[in-house]
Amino acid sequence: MNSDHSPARREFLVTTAAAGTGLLLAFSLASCARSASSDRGSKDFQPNGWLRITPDNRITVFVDEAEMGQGVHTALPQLLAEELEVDLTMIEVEQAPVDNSVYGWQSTGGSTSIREGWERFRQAGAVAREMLIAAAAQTWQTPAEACVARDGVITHIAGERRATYGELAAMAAQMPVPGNVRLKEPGDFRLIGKSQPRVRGEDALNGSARYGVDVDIPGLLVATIVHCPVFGGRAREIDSKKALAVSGVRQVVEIDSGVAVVADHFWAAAKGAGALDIVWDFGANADISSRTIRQLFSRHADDFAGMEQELAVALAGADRKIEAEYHLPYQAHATPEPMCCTVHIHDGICEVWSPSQKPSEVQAVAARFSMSSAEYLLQRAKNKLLKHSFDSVRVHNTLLGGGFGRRLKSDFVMEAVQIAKAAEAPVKLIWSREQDIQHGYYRPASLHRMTAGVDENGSPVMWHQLAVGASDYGSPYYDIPVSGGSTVDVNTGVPTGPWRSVSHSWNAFVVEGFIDELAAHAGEDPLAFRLRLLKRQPRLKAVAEMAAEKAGWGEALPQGHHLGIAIHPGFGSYVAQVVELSADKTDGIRIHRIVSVIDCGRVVNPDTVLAQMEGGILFGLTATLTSAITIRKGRVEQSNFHDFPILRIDETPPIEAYIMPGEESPGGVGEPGVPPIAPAVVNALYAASGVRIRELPVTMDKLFS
């Protein structure tokens, strides 16, 4: 039995394509002022909707989410194809244009793509299917119930007639948009829940995929930039003679954030940047360091006014108080593709090619820095009133060579626009790896003071987390009668921003590390202790039990091997991870096996889920075992992969990733794999050594001091 869904919440738009001979469907988000019908009759149709079907039977799906390796260019079309009754191989996928009037504010982050697209893309496919059936029924003068859609063809049930979607597209465009559409029941799914090959996956393998750094247009110049080594500093004096003497260098441009060198190609720009003589005004942050920041955090923690009365009363009534302090460092994103952006200002428009997680912001930033202040303010007021985009800025969002939250910022776009405006030529800005590591927006460093009150059996009756330097604390998902937390915001002078899994990355480390400590104080098995406190969290309890079973928890292990477990809910999903490792002074830390289980509700593409879990684990392992950002004299000490190493293929441990079947609405998968891995590692290290690690990254001196 199918279920009825009304698209009223996201009103559909329908229009003809290619001079009235095709079908285009779109959602009208938040009562859009401009409809797709404005394109009616256009000979050179520019799509601004979700689905287009042309008379030659080409089916195109437009995806407004940024593709950065997480597979949205496969999974979202897969949802639409399911309801449209076509195979995924019949669909062409294109990145949607940046158009706020059709797509709303475009931003990809927080593992929301499938969660928000689950209903939206299925509705788009179902509405198109019903309109195509209606077109066939009218053409053949037969009831719609006598027609069925399958594999891109509408067939009369009696077998008398058949027509492809393309043949019916023009007529379908004239059909009224149905008020209710019947979405398939899960038992009828043919695509959803089954692994599908990655759309254009071979392009990434053979090198034909085009990322932001690959953009090339006629007359393109290439720029790179030098920022002040100290955060917040500015150039006081610039001697560009040596830089301009480098063959291929065209221009040296001072902009708001630094000094750019514009050249015929990147090698000349990089050589010119290295030849610049700059006297810097380091500003107010010249003396900050990781040591002084840690001291600052400690002073704020010492000055904390105290926890709420309910917590204080519960602590006073506890049999015993247990305290611990955890520290996390700054972390860089280290995206494989460094920050880059191409800008061409011409004929009254500003064209931008950018690998961005937030293309709508790219458009707004480009407008701000390519227009005069008066023109920008006028356009912004008009756009806010009409919910339009900036018509004079065209954004082409390319594939992203990694995002991890870094490309939610548009600082590099601002720079590219300023440089292109000064150069009066199309310019591609490419940051060097050193600039990328030393001038990002980092996962914030933080201090966490944990306090728990336990009863005579060691069960927690009270829990408090004081998070200093962090934006929030982790509400414990365990069954603890009284719990809470407090945050203290501290301005350290170091720019911070979203980092894959955001606050979950530090809160999982703190919560799962401290709960392991409470289990040890109670003299109880860490798994059993957790399960006892998860009676109100059946999905978390289930993944913990499954991960433990798959890892052989409680069974005999090879000599010197030990297990650690961590669980964490986030982004609508539930994850448990078990790490098997050994550790000694001779061989160091060796991870022999990682078992991961995720309950992400209804699964669209299992291969993508497993790949994202594996990728998230490796991303988290790098921050756990190898890398951190440290500050000295107001600047980042690390500069490239030699001193900010990321986990390499030969260092990758065996990973077993499992998906727990679920019927709930889809949860996120891009980020939930990251948070549990650090606490699972340190909990296993405690089992191996008896040493409790409360600071990342893990180093041998912390383990064997």
Contents of the next structure:
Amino acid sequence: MNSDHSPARREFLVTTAAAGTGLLLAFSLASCARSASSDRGSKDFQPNGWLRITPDNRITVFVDEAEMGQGVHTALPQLLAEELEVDLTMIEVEQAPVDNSVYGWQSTGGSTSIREGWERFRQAGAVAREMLIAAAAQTWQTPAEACVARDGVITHIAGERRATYGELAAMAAQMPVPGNVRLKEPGDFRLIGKSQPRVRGEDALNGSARYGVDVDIPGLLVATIVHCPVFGGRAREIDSKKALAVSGVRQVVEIDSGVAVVADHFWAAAKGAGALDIVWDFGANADISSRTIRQLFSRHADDFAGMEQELAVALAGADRKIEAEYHLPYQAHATPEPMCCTVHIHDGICEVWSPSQKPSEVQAVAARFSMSSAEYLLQRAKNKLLKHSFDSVRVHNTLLGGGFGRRLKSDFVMEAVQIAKAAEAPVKLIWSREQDIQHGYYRPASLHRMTAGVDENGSPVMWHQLAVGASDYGSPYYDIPVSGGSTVDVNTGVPTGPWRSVSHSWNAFVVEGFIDELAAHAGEDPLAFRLRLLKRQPRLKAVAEMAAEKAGWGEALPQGHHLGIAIHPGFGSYVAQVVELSADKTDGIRIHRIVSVIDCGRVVNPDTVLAQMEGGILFGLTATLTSAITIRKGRVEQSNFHDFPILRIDETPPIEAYIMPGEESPGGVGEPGVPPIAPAVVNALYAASGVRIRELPVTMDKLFS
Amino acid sequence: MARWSLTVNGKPYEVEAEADMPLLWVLRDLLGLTGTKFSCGIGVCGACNVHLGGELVPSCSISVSAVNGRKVVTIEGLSKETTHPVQQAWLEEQVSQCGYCQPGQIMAAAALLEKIPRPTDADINRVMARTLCRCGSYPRIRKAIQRAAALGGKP
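Would you mind giving the form predicted in complex with its partner chain, to go alongside the form predicted on its own above?
Once more the chain from above appears, this time first in line as the rest of the complex follows.
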């Protein structure tokens, strides 16, 4: 795998690694040398895994995070370019190869890309800049202080000499890697904090962007898969006669997770899949349903031993106890690009093209299923020791047609490897939308019993959230003397996984709904009530105040319009959202306006932050108003966008997104937009109707029953 | 299997396929034009929108036999260098997030402006509501259509 670089190159790598450059730079050239063409390898300047400058002045930034719409292929290069002193128009961006020895474990989730890349990418650029300056200084026999980097050129301060980065590349590669590089002061930023258009933004507009489903290699066959409709079931008998009779179908393959049809193209595979006669063994989950799961949750909540007593103690000082029960359904990710993966096993190598959020896991999974067990275990032990990747698996991470957490799972990779192995040919597996909706890893359904004790003024003195079916309760941010939660994990038989904003998606709904209830019990304005409980949360308080001001909280509204607010901290950021709506029996629920404020600290690319807030709100609004996954007879009842409807443009209210300027280190932005919207909507509906909705999605019958 | 002829982006093609093969898969798997995207397969999401004889159609829901002898324009053929006013407006407004649905959105918007050069919000809602975006780029789609209309809407 490391065959592209010359022995001389390796020598240099070892030297720089020994020069005490630390984890970031040590040996980081090896992997990128793979991407460089070998004929000019030794003249390239690759000070670390994130950057390559070639003598023809091509500057390439390698991004080790997956691009799924959140803009990391722009914002991370922006950080590097800031320190390297180049414009984004001067660089090319490439997906980094998957190599744990260079980049560590590659996984994109938890809104961490900018938070983790903030130092790393700036350092990578700054180190390169200093080495280019050193190269110029040595060439010109002048002190480094006399050389300035700007716009891809090193200039002598006296203005007599100049050289492009490309011209200096070969020389820079020979410079020692500096150990300690000073980063620019924020006042000197030229790119950070300024909106930059997306790198290669036109690719998505002319059809040239390549996603996982677009992979094509010589001799490629296309497969699709049918899973047992009931979770955990398997095929007992497969009659593939009719499927094999479909023109273009090559093979029917039973693998661990289902039955695949391999064909010349997707349409033949899909027709073949439809013609399969399979007798399923439904297994242990054939009787579960949303109703039985809810009953199970209730039983677990009732059985939660010890809590009653503890709550009673905690409630001792309270004047009154307030209780409420909240419910959330399963949610599907419904990425626009269905699950897919291409695998080609050849010459002792397993080559994988996957739109994945976790390419390091793709590599490990592909290794596990392409090798014999003994081979795999041996390799794994060796890798652990040497902090290496699986050399016999080459992963190409493509663009992702949406991620939202679904592509943190590698089930589709395991399938594609197994199918390609059986087919003895390169295979692209593409799931149908129906399989995608019915065989996901869903945002878990959950039940939450809320208990609060309030004093004679209605102020909460005690707060408890019992979360059943959920992995996490909300971390308390309001000033409440005794505050906490408990979780009861329940195995329902329905596969679950991270869904954009993970536990924040249910906890914000529950916490912000219930605090609104307490405000109502106290007879207080929901905003004022929150503000006086946020004395120790200045950033949260500030976004709440700004959102309220922008939304005109407390001012006269058009007839029938009402406001609801919700706030939420998470992923290192603070968000407040205010919803203005009207609701009545004839016109239904009409959202007129959504105001959103985020404090995500130092902003890298403001327009991306705004786009993520708009997108997060609409993602959350779909789950608030239009969609849910329900279970019946062990299977998902929904199957496509007609019964799992995604919010449409005509249902999209005007959104005003604001960024509160900040100087703290950057917070995440991919997920924080999602959590507050559901509670902001139900709180506004309470203001409009007096009906408190404690179960999602919001439907007219819940409001006007 | 039968032979079909169709014109895609001004270029004549002959393909061999079963009569029921959807245009989407003819484009993607037989002609290698992968700009048109697969998402729902039942004509409800618009990711596979193309222009057929000037009309907007979801290509997953029309068979090759129904397009025999007809003219198809896909996202690859909308303009030579991403210069169609809709594409330009999309860039200006930075509409795209993951980008997967955008070929379908752009084909829908281009068809809309072809028929209604100055669309109202209601026109935009009516035509664009059939093309879904999971990333939630709708506010920018609306702005971009208005911008494209101001640019003249047509290439």
